[in-house]
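The form predicted on its own is given below as one chain in structure tokens.
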Amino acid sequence: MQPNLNRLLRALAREGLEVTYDGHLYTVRLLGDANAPPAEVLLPPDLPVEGKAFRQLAHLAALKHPTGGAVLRVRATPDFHPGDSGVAIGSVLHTRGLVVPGAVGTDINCGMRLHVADIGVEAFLSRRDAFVERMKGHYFFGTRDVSMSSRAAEALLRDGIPGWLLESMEQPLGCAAKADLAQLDKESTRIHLGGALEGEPSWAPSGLVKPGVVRDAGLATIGGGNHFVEVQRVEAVTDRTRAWEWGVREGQLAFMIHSGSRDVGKHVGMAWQDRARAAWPAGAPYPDSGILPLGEPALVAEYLRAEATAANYAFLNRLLLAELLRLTLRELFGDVEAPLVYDVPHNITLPYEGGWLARKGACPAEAEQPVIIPGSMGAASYLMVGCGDAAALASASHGAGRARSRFDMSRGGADRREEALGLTGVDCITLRQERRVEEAPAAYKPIGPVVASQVEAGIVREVARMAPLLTFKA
């Protein structure tokens, strides 16, 4: 064992946890909690270590509500890191009886989709400027149109994408009106769930569901923090056969989108985190970690509703920021398909094994399902597929993970060289120069290990590779 991580281990110990590792798996607890499930995390010797993390992960495996209900297991992908809200990045939580919001957090449905269009790198990269030039504009400056009938704004909060698209027929009102709504339709099994989860449309905030004509400024959006949209060349292709099945070819134009549900995931987790608050019996102590579960099944069942809206509202988020590019790619190249290969989310609960599987900044891996693992703007992303591993709660990683916060990043006297960053050759679209700082490739672990992990243990085989061109960063 490394010296560095003798030291590591000691601390956390002086700290009240209790950790070992393997040589591959990590597992956490607090001391003298005996009835908490230990966390595992699944993490390479050579990848950084970080004790905040860690501490995150045991104090959500001890969760306990008042009224009963119980953390089956706790999980951490590779890419885990510490997260703000004090739910670790890559965290898989199995509870029975209780869900918890602040396992999911604000960003409800933060997730990824991949598109590929057959168009050549050099014709693309001729034609480079001005596809920047009018994605700078719908991305940045306001240009685009994502208006729609509030009956579709109602629907999409209710039905989600098949809501959305049904009443976009109907009435198709802005870029849905350029669109090819019946490609939309035909690509929506290529979303996860299908896009369509179980909403409450009174949960949104109020602008969305109004009448007349709804036109929401958060559609469309990438978003802050490590949320993109990357044109990519797909360099290597793995495992053929079903790279064909996904429509995947070597040498293919791909593009990648990381968003989510914008302020409407804010409004609905911010709310349910002070009714988690409120709900919380009186006179029980609060849990170390502020983080407070649900227990009482009608609260359980209405929260499920509201992060479910907000869920809807992200699917389409990025299916119209991908459709705004694919219709730019038109524009510039005529008739070309770019079709979905997956939409996949990242922050969610979901039923399992009669319970409730939370993630937070983790995918799911289900057997034969796609899996989409981002690397940084300078390194590359890789298209997977799921094996359903029972050991890791049928979850990958959602990207390599930070290894550098944003402050230390962006604080005065850190090596802002191009070469010291990883920016050397890395063609970052932004209006916010720091953001280019902030998610350098030197902030993020080797996305590497990160995926080879993963492959050795059984949750993911590659399909295809695929190398950055140009990424958008808000």
The other form holds:
Amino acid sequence: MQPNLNRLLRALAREGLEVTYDGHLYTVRLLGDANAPPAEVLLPPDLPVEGKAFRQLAHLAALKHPTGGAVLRVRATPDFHPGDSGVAIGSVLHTRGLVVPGAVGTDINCGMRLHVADIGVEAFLSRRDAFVERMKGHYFFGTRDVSMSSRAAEALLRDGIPGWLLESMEQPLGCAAKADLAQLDKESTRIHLGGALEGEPSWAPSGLVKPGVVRDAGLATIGGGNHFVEVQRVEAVTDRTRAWEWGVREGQLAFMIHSGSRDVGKHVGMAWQDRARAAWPAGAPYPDSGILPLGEPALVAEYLRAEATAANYAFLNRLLLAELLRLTLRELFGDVEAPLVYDVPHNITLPYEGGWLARKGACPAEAEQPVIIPGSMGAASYLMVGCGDAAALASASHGAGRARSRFDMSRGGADRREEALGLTGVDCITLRQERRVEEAPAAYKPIGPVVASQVEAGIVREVARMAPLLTFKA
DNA sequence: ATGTGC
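Let me have the form predicted together with the DNA next, following on from the form predicted on its own.
Every component of the complex follows; first up is the chain already shown.
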């Protein structure tokens, strides 16, 4: 246990926050609010905790809406750390009669996508430079064409990937024209919920809903922060049966994509955090946290449609990031299939037990479903299978979790030597060198204990482990 | 999260 933990807990108690710890689960509650459910955080000893994140979690659990909506449970994953918008990353919020736009935030349907390919590591590394140059062109210099018909754009926003595919078969443009649409269609069953949510195109920025051909500059771009595209090697398979079923074998290359809905999620998320504030009933006291729920059923439904619109866009963003990769592999290595293993959102509101479950940086870990947990750049990533653990609200961590903020890393006086940052031997392709510092392994918790604690708790089981070869960061 | 800003 960290030596200053007791001091931190006493300090939090003085400001009205009760935090207890039993060695693997923290319980957090606001003193004097007996009606609010306690919030739980699964976190092994020795991993850092911050008071700010506990504070955010307790306030989230205490949210109510004057219409009667309430928070049923709050749970946080081991990659739990403070969030900028007032809600901690790693928060899982089960509600009934209310939803919280701020509990998903602006990076709607941020998520993970994993492909594997039967290409040997030596063969890949022998063409590494050619691969990097082509991918830099696509991801950083705009040598990609992601145009589509306005019908395809509208179908995407309204119906998700199946809608986009159907219209792209009618009029294939851009990436779709070069893609194997039959394979994409077959693979859509490997996207969480089929990549098909019920959206409403008018919630998207206007550039996406216009007559003629839509050319969107944000599609098939990685985005900043912790987002990345990584080439990995499958270094260990622990569950042979399941790995085989999912098409994963030791020694294969893996391609892991972490990205979200870019400007579309920002547009929707910001609009609805404002809307929630404007819709707060006159006279009702504002929640201390400044995080405002929506309670009126019509508003809740409208928000969920808006969120789904951005989520549909994010599914296509990850699909196209992968498609550019797959086209490049075919160019360099011949007819490789590079099938999709799974695509899963970790920033989204979905129906759960008669209410809603908002995950902010938490991967669904439903029974028998694939769970993708990336380590920091330079560390291993994991393909897991969910156990549907109700105590954990069927959710796992979405990564290792930050241990130090971006500011702390880049301007907070961190030791900038490569060894101290953990960057020795890391092959990171970026146009912004400061990104390597902000996102260095030293900024993150160790993935090993984060994953192990969730296996021990019965939330996930390991299927395969992947080691990084090279990482693209915008 | 954002071609940002602490």
